[in-house]
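Here you get one chain, nothing else, as structure tokens; it is the form predicted on its own.
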Amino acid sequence: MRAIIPVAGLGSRLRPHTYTLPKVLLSVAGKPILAHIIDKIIKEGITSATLVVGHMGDMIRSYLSASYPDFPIDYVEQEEHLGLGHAIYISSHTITSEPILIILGDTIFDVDLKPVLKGRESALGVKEVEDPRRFGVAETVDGYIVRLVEKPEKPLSHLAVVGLYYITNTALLVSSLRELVEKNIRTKNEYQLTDALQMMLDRGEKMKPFTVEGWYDCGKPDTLLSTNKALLETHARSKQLPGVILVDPVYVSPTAKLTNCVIGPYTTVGKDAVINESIVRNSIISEGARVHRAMLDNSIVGNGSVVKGNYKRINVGGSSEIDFY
């Protein structure tokens, strides 16, 4: 079975990190977002993948060829950002009559997909959310999806479509996407996968929802940090280091160099990072970054970046209050 993974987005909400690195190569809980996804689909029995790449796509190719040399991957270039439906449409030459799994490249999932991938009917991953207006929303009747709406102003359901799409009728999917493009049917000026899936429903395709509780968004700095926290809580294993206080859960790369510091909780330290005389918590210190004499909280330090601070000397009398910003 093939997975199709669109990763061509610019990641504008994660700037300045995405000026120099594709969003999917940002580190969370010890490895890039994309590595979490690839490891997951391989574990679930997926045998090949199509990556839809764009800006800085060469960096994604280089990373995957080095890290997963035996996993077959086709690459498709999306030169214009015309929506998720367009990304899947331009990948249609890699789609056969076999079922496919579409998985978004900026989210990490913790769900057992094996029962879903054995099914004969198409199925979409969903999760009940408080405010569904920024998601595609699924309306269901008797256990089947009957209507899909992209980012509705007045949602009639709280079931958000979370970016996992198991499609068994691939011929109908491709023809629906082709109709969107050829007739220039757009929503919010983009070709939406949601609209193609609704066409499939209107033509009699059966689709079931399946619940995804472990759904971790990596699209913004705050959600990247919350995903880092959630993954560390379930997967982190740390070893004590001399001269360093580790407050679990943390992940520290074996090649990182730490001296005279307090790390954690909920902190990831990437490979070849250097931290000394610092306190770091709730943060991601990326590959090759250097932190010296700093106190960091809820922070992301990008690859190769340098953060330096200074200790302060004070003489404070009674009934005083000092804030350092």
The other form holds:
Amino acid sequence: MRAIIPVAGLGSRLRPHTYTLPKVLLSVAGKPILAHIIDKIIKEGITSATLVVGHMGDMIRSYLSASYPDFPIDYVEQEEHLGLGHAIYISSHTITSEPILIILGDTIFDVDLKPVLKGRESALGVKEVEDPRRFGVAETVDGYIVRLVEKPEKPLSHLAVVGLYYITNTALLVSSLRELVEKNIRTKNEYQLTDALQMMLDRGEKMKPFTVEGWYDCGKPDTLLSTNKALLETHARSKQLPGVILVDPVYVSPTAKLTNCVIGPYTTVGKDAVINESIVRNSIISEGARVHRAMLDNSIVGNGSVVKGNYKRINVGGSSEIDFY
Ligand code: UTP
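The form predicted on its own done, now the form predicted in complex with uridine 5'-triphosphate:
And the full complex, kicking off with our chain again.
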């Protein structure tokens, strides 16, 4: 079975990191977001993929050809950011009569897909959320989805569509996407996949929801850090290093150089990063970054960046109170 993974977006909410690296190549818990997704789909039995690339697509191609040389990937170029529906539409030539799985490139998921991928009917991953207004929302009746609305102001359910779509009637998907584009049907100025799926429902397609509890969004700095934290929770304890206190869970690349520091909890230290005389927690220190004499919390330090702090000298008498915040 083939997966379609759209990764053409600008990742504007993750600037400045996405000025120099595409969002899907940012690392969480020791490897790029995209590597978490590809490793997972290979484990679930997916045998090929279509990657819709755009913004810094060449870096994505180079990364995948070096890291997954044996996994067959077709690349489709999305020159204009016209929405998820458009990204899938331009991939139509890679869709056959076999079912397909569509996965958003910035969402890591932890769910057993095997029962879903055996189904004869289409199925969409959903999760119950408190405030669904930022998401596509599914309304269900008798265990089937009857309506899908993109970012509704007054949602009629709490079921957010999480970015995992298993489609069995691929001919109907392709004709609905074509209609969307040919009739220029846009919502919030983009061709939405949700609108094409609603057309499919209107034409009698049956779609079931399936629950995805392990849904880790990586679209914004705070969700990237909370995803890093959640994934590190599942990591094995690290080997202690001389001169360094590692407060688990942490991921430290074997090629990182750490001296006189306290790292963790919930910290990823990428390849060739150098940290000395520092305390770093709840953070992502990317490949080749250097941190010297700094205290960092909830921070993301991009590839090759340098952060230098300082120690303060104080001479404080009795009954004093000092607050550096
Ligand atoms: P997002 O809506 O999160 O967009 O897309 P984005 O560009 O990545 O990020 P922001 O909003 O600018 O911060 C969800 C997924 O769909 C892909 C994105 O690359 C991302 O993996 N996508 C979205 C496309 O490939 N093409 C599109 O036209 C829209």
